[in-house]
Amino acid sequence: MQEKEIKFVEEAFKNYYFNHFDLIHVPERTSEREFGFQKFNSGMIRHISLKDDKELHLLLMQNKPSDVYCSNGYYSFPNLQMSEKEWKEADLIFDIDAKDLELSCRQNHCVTKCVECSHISKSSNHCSKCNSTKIEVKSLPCKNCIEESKKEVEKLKNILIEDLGVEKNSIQIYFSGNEGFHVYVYNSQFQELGSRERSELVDYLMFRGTIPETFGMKKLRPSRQLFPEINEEGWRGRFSKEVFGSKSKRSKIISELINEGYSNFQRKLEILSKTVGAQIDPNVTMDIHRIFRLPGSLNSKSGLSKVKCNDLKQFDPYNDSSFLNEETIELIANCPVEFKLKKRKFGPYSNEKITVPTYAAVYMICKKLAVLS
């Protein structure tokens, strides 16, 4: 991003933080958390300790950050280096991102920008102008991306509540501000788990590490009685509901599974991980020292806000998280994909001069698909 675009976006972000500070969630036990921020075209500044809303507000107005972060971990000394912080515990946080779901729609709304010549096209693996393979992929997620991500959020939420005993009111869901959702679990029995234990928890949630014997299948002489019943809990119950569907079909399908053999059963389990398990980013949940985008703050990849989803089903991120102003600005836009913000359609644009509201201008500039005219 060039200097004039940085100044424009920084000013838009500053206005947001001035006018919408009430949307920014200052987490509980603020003084025990580590904060951090980034500026455009700059590195991360972290190991910051804040006491209250006023100090956070001052940080936002003085620095005009591109991104603001807060730790899931609680420390005795959050402003010190990692080895000296004295970790106490950490909230559980899960990241569900549309780009990890392998959706077929992505080919329709992903564009590439060549690192060598800056040419923008819809080619998937090389520059259509100079043939370079040094490309950046820019995604403008569609409604299907969001709906499929929501399904994964619901699946995760159900496993947490039904299998792991997490209280429903301990779970909070946020739109990340770009391509997915963050699911927070506060004040649970998992607060003091370290990285290794969280890795095991992730395996359970993702239906990873399953073996055929867990579900009744043996290499030699498999027994029908060992296969799970429809009403069982945990992995076995989820398997039976997905594979058998109903009690009446169970016997017939068990016969088919036994006839197909152990190896085919093993492959079926690998496929089932996508439907039975929650598609989360495992590294995010395992990291007890990570700093996450602060709820209410803006995402520099889109100019959209990370907002809480009180009604996930009705939530529309391209309306409900777009808070930048309507003031118009002239751009040179090269955005070959149509997108929608605040119930208005924009694009496609082919290297043309346009006049659009600030919120749409920032969105395209953040995606590196437009510059100021």
Contents of the next structure:
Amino acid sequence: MQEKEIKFVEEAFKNYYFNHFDLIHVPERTSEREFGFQKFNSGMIRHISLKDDKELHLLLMQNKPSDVYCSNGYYSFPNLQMSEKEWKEADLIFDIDAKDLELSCRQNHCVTKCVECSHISKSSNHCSKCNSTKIEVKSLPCKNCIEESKKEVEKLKNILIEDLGVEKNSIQIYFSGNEGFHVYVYNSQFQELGSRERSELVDYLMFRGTIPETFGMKKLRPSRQLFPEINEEGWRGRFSKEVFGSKSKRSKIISELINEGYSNFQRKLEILSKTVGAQIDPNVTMDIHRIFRLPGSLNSKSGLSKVKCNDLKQFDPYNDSSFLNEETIELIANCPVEFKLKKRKFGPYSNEKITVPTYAAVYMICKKLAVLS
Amino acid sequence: MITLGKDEIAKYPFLADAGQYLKDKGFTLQQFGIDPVLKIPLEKAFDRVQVSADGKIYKSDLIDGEASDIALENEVFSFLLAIVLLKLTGITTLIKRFALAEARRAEKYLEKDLANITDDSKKELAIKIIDDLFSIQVKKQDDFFIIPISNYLEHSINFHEREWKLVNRRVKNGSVFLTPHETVRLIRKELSNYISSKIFNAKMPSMISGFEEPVKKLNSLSKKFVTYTVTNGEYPPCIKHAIEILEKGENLPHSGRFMLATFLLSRNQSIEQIAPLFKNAPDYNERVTLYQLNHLAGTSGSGTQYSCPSCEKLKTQNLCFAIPECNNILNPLQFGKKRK
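Starting from the form predicted alone above, please write out the structure of the form predicted together with the partner chain.
Up next: the whole complex, starting with the chain shown before.
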């Protein structure tokens, strides 16, 4: 991003922060958290500790950050360097991102920008002008991306409640501000678990690392009785609902599975993990020192806010998280994909001069698909 | 503190206060070196260590945890004397093997006590031992023992067998369901750590007359522990894959870069040798790369040297591309190493 655009976006962000203090709060146990922020075209500044909302608002006004973060971890000394912080515990966090869901709609709304010649074209693995493979992919997620991500959130929530015993009201869901959702679990039995233990939880939620024996299949002389029943709980139950479908088909399908043999069964389990497992980003959940986007703050990849979803089903990110102002501005846009914000359609634009509201201008500038004219 | 009956001390001798036990019985260590009758438990003690050094479990004289008073006493004495022998020998590996074998021996009794349906006090003692020593809250439910998932994970992550993965367990409402056998198997490592730390922390005795011979024998026994390993120098498939991605100029995720850098650093490559590998990355920045490599090598920042992630972790991060030669390795650094 060039100086001119940075100034414009920073100003728009600052306006948002000034006018929407009500949306941005420090989390509970503030003084035990580490905060961090980034400015446009600059590195991360972290190891910051804050006392209250007032200090946070001051930080936002003084620094005009592009992104603001807060730790999921709790520390004795959050402002000291990592080795001296004295980690106490961490909330369980999840990131569900549409880009990891291998959705077929993706190619329709992804744009490729070449790092070397800046040429913009529709989704590809190389630049269509200079053939370079050094490319940046910018996605303008569609309705389908959001709906599919919501399904993953629901899947995750069910396993958390039914299997892991998490209380329904200790789960909070946020739109990430770009392509997916962030899920927080507070005050669970998992608060004090380290990274390795959390990685086991990840495998559980994603249905990874399963062995055929868990579902009754054995290498030698498998016994039909060991296969799960339709009404079982946990993964055995989900497996049977997915694979058998109904009680009446169970017996026939067990015979087929036994006939196909052990290694085919193993392969089937691996494929199943893509459909029945919750598609979360393992690295985020494993990280006990992460500084995670602060609720209420803006995402510099889009200019949309990370907002809480009280009613996930009804939630429409392109309406409910777009808070920048309506003031119009002139741009030169090169955005080959159409998008919708605040119920208004924009694009496609092919290297043309346009006048759009600030929220749409920031969206395209953040995606590097427009510059100020 | 857990109060133990006679037979329970014999089953779980590591719970006893050694010095106090001898005093209560009216003996001194010196007597075991000279008294012909008391030499029996000393021989037993030697046996106990020797068997554990071979990776086997010492077969005790207790049948179903019950035996005559003398047999029970000898059982405890031989355990205490084994510790004295180990201290006098001073070989860590011997102590660790002994602790593991003793843990596995105790495991059998714990399992039996847990599964005891006629005597609730035995079951309660076993549950109390597990709670007191390892802070695991076990509850009985039907034929199973249930423990909180967080407790389960803290112990099970030390196991490499897939059956111990949480996803292969019966899980409901925040708890894991286990059989008595699985419950005690879960704490084997901790039990053996508990026993070995008791040995490491025990006071160092001076040589006792009559103990020289077994100590000498144990010293020569441990000579066979020395093995040699050779490496063929080839890279494992995960590392090859990461290098290929970078060579193609494609994006290797942060976790992949971390793996590659820590692997090569552990193979004694210098930062100057490693840095050029990242040159083709779409977001290459020489200054940042050198800073990060220095950080991983421990030459800057906190001074911590980062090690290469385990195969298990790499699997979770989708960085594992295992081939048959990867069998039985737990970390990419072990690839291609053969024991001679």
